[in-house]
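Shown here is one chain on its own, the form predicted alone, set out as structure tokens.
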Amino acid sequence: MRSWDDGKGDRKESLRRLRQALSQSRSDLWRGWKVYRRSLLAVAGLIMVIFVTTISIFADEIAVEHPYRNLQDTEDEWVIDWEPRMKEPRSEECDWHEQKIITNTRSKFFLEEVVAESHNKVGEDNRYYKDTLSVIRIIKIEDSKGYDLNSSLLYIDPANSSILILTPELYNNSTLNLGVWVTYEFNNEAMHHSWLPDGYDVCIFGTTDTGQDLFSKVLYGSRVSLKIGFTVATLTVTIGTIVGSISGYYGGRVDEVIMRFCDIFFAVPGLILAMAFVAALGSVMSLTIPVWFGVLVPILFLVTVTQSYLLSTVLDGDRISDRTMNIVMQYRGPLLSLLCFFFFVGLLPAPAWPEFFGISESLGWRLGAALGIIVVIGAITLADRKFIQNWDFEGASERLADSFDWTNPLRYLSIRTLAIFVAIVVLFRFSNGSGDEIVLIKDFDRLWKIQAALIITGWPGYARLIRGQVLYVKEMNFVEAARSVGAPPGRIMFRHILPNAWAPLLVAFTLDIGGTILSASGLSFIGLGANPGTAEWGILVSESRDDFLYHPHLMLYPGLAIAATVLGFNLLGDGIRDVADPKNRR
């Protein structure tokens, strides 16, 4: 047994590839830059999407006006606030407040002395409060049909600034018992940018038609449509470069069958297709999957990481034989489908699963059930090779013993170590808790459905691209000397083929952030995204188009945000595409 001194040499000479592969990429980064630098667009593009992915980061620190949870807790609410509605940029009105007084002195709400208060608004303990404002001077008062009165019938305690007393010729007065307007101007220092110079630091975009400052939402709005086009283009690009890959790798009927599956969604346009999905998922109110269904991903991934390394420790593959190689090759597709039917259907019927992994709810019991079809399958793997492929056992002791080499751990720092962490992790997780349902999406609201329709109508266009990289890729010498030497189907994909197709892929998920964003702020435009009264670009610009003549700004400022966000995404693609072509790789 090998001792911790023993693998000296080994943990040295992985820290010196580690720190090679750190070099090299340090390297690359550096070569790439000085490629992309060369266009000022491109840099001007990046310039642009760093400054949006900040403000969003930091949008609770620059906003002076924010979101809340409403009393249902299920989604940001924007209230009516302090200040007018629809006034231009930079209106000093934006420090006025309207309140409505009782002069009704038979009224149990009646008083002399008015509290100078704010509207209702709802605090972390899930109740309504309202902040006490402090009166600078009383602008004007009307009667409840808008009719202009003496402001000299209220005035401001003198000790006191956020007390507004009454005259007696304003609460005696018979014709005014259905009570009074004020508005008046006061203390609004939280709303006043200390960054501005004065005149220029309240509402800087204006008001919107509800009276929220337009500069808050737009900034909130950057963080809805930035986690719209990330998510989308991140889940568009892994579900296509999955699908693309297989099929490419596999072509024949597989290859087919897949292509055909995504004429079908390029027959539609987009756009219309995706009005469909949100129109379709219209009465979902939260996303969940089966807990069986749920362990299945992690599940099948340790399987196939079992599988390997079975293969490559217990079994001795450089003892396979040219004929034994023959006949596998010339029916592993039949032999596979027929262990795929004897576990599914012999050992552990498919719809028998759901009932077998709910027997109990109990940990212990799913990470079994769990744990048993992975040494089910591992098992049924050695088996094959054995009994029908010949393969030999002899010295499997010694290469499993040897593949456990805990004295060098910087071998296991590689990707495949953290996802299969990571399926552990999940498998854990989902296993742990009662119930038949994971709620993956607790709220399901009308952002999420515009993200699931893009998602479902965008990952073809990457399957396609992806394919035809590997349809290229895999042809090259170096993909059939690791085919000659026996290398497992993922590992070629994964380690060979994807790092020498990505480039394409990298240009098209950049371009498509912009695109993504651009599509969304369209459905919410037309009414089928974001629910009236997000701080989202494209419902921002649907709620200005009846005011638009004579309040522009409202239209202008989220409209530019958009264009700058999908401009700036736009020109980094293309600056990328330009690192990533080899002939500007001088």
Given for the second form:
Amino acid sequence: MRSWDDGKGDRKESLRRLRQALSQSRSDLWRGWKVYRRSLLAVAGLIMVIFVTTISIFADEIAVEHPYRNLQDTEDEWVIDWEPRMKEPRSEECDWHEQKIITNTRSKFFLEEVVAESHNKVGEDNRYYKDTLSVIRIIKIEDSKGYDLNSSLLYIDPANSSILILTPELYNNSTLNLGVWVTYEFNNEAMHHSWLPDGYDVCIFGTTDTGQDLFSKVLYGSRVSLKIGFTVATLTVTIGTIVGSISGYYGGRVDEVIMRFCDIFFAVPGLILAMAFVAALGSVMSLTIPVWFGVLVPILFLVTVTQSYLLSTVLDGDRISDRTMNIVMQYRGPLLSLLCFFFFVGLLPAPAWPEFFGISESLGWRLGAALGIIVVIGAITLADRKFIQNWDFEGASERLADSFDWTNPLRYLSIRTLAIFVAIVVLFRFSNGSGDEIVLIKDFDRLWKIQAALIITGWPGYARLIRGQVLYVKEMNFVEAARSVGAPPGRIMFRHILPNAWAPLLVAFTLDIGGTILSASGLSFIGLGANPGTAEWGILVSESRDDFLYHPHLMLYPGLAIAATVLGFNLLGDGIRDVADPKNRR
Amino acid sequence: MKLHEFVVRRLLLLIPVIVGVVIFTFSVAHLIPADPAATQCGDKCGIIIDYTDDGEPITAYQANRERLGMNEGVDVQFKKYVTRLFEGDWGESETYNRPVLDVVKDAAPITLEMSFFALMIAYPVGITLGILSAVRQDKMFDHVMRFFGIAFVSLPIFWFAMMLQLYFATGSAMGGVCDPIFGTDGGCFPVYGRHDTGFTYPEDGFVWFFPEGGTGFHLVDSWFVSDAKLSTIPDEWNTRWLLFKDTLLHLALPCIALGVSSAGSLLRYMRASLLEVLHEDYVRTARAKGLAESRVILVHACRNALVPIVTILGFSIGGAIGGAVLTETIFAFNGMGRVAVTSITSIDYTVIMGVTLVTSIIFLLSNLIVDITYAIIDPRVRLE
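Could you give the coordinates for the form predicted in complex with its partner chain, as opposed to the form predicted alone above?
Every component of the complex follows; first up is the chain already shown.
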């Protein structure tokens, strides 16, 4: 057994390499930034992106109106507020309020002193309430037919500015029995932006057709759009990278099948494809996966890792024996997996996967089964190498012991360790469940549906991009060198090829955030995206369609917000391209 | 590889893709959470309309399921679907109350016409600006053009279309910019629709004036309207030129809205492509010969720079057909995009299948033509 002191030299060496790598990447970043800042457009893009992100983070502080979560806690609903409908930006009418006053003395609701109060608002506890307003001046009084009346029929109580007092002429007039509408200016301090000068500080984007502050809605809209953009871009890049690198690395028939499959996705115009998927996902109310599947994926991952780890401690035998074997032996790997598949999935009269994992719901049993599978498959692989391929096992146990160098924790500082850790946590977490299904997304609402549709339609583009990059990098000498010293495919892919293909990936990722925001708002615009009433830019533009010719502000600001955000991301992506790929810089 | 071999190869590669698209549309339609049997009978589903030989009652719902073949297995349904596709029976639409094939046949030319003119606008604009930008590399003009190239791609089509309506289709009282400049009354272009109402039959205003059995491309049809039909509309409209002009004016705004993002990306590609070519030896040779700079750029450099631009056409067509969903909704054109939106919001699954299939076939065929053109222009492609 090695003691902690034995690995001192190794530890120092690892630490030195780590420091070197960090300082190298730091200087790379600094050099990249120096190139980046040369372009005014790129810097402008970066500023725009930072601006939008900041605004979306601090929307709660900047906005004057806020959405509340309704009882089901699914969608953002907006407060029904007291502001007038569809008012132009910065108009003083935003401080006005219209209130109906009952003048029929025989009505049981009749009062000579009326409290000035807002429309129904919805509070934190989902109950309706009304705010008491402090009236500054009375602007006009209209009867129920809309004819102006003398404004002296009503006056503000000098002692309490929230109380309006009706004069006897008003309620003694039998022609006004249907009530009157009073418009007054009130102290609207909560709706004023403190950071703007007087006269410009109220409803700076105007109000919507339901009397909500458009500025606040546009602010909150940035959250929805950025969320969609980042989620979709991240997931499409991940899926596309995995599929594309498999396709590019293995080539041949695998590549052919994957690329033909992608061709089908390319054959349908993007927006129509996304629309079809949104419709097809209509009945999905929550995203669940069966327990057996959720457990199987981490097990498979761990099996792969264990296998490659065990194999890395064994010397490579002569590969010639592979070719002399007959066809069954040559394809024993796939055949064995196929057999396992049929066995477990239940086409053969054997326990099916769901039942297999349903035998006992205890955590220990499931984890034990998982461990058993991992050990058995590892042992099968080793036996295969030993007895069929005649690999050399000499010194394997020492190498195995060597690789377990616990005295050097820095050796485990890798993405693979992280992935193993995550897989173990997932396995542990999902084995615990007692039901048949694991709920991934509890409420798969319309926003999730467009995200899912955009992910499904988006990944083939990345797969093609990464495939091209992998094909290009694969031919380089260092990959050949790695392969000649016997590095396994996974290592070559993640440690040698992908780090050299990241540049176009990053550029595509940034550009895709912009593209996703565009498509998502387009889907919302035609009514397939977010729920009506949500603070989403596409929805805001589509809600303005009925009379945008008369109230252009309704459409102008949300649209500008989309255009500016997308422009920011596109400029950013373009700037990164200039840095990462100087050949294309023109 | 000879050219015809290349064409045959590309055609053969098309077959699995089309098969895939058919499978795809079929499975999407079957994933859609709607029961067409239930929607067809509505609230009369429980009514007993017939009895089996054993005396068991058959409700309207059951009869519908039987008629639509929903009681059979998925594989049988798929086989039936494919055979019907080839026979030209694409099913009946619920929302339009017409055969799906007819709906699609009426809608396709509208979208194609719009996309075609959108690209007719985008290509000259994009290529010209791209050339100018490349020639003035790193000057102020170039920076402005680079910005516009990216800005055009970033514009949301639907918002841009509405802005166009606001500024170019309204009078000066509502913010239109046309009236003071061109002296028009109420904007340069109509707000929406394919025609002025004057061009419909006077007796029933909803029937389009254009002849049945025409091409469906109204710009073409307007020149082939029969005199008899021409005489049925009011005097101030009844010349072919007026019909043509009216169609053209109505097409202008949607096409600009649709073409602008293509123009932006074309500008950028053309600029990059031309800059690459300008460093080639033959350009230097042409300059050394003493040719005028304009001739070097326009004849020697552009001819080669334009070759890769042909491939962008494929993407542009896809983008235009996808974008048509938005412009047709805004400008009230009854094209494929509008049909797609209507069918998806009202879950009319036969139409969804039909529209997806037809748009993808149009898209695939246009890509095929682009590839073949590319192979003719640049024979190196055929070697792959």
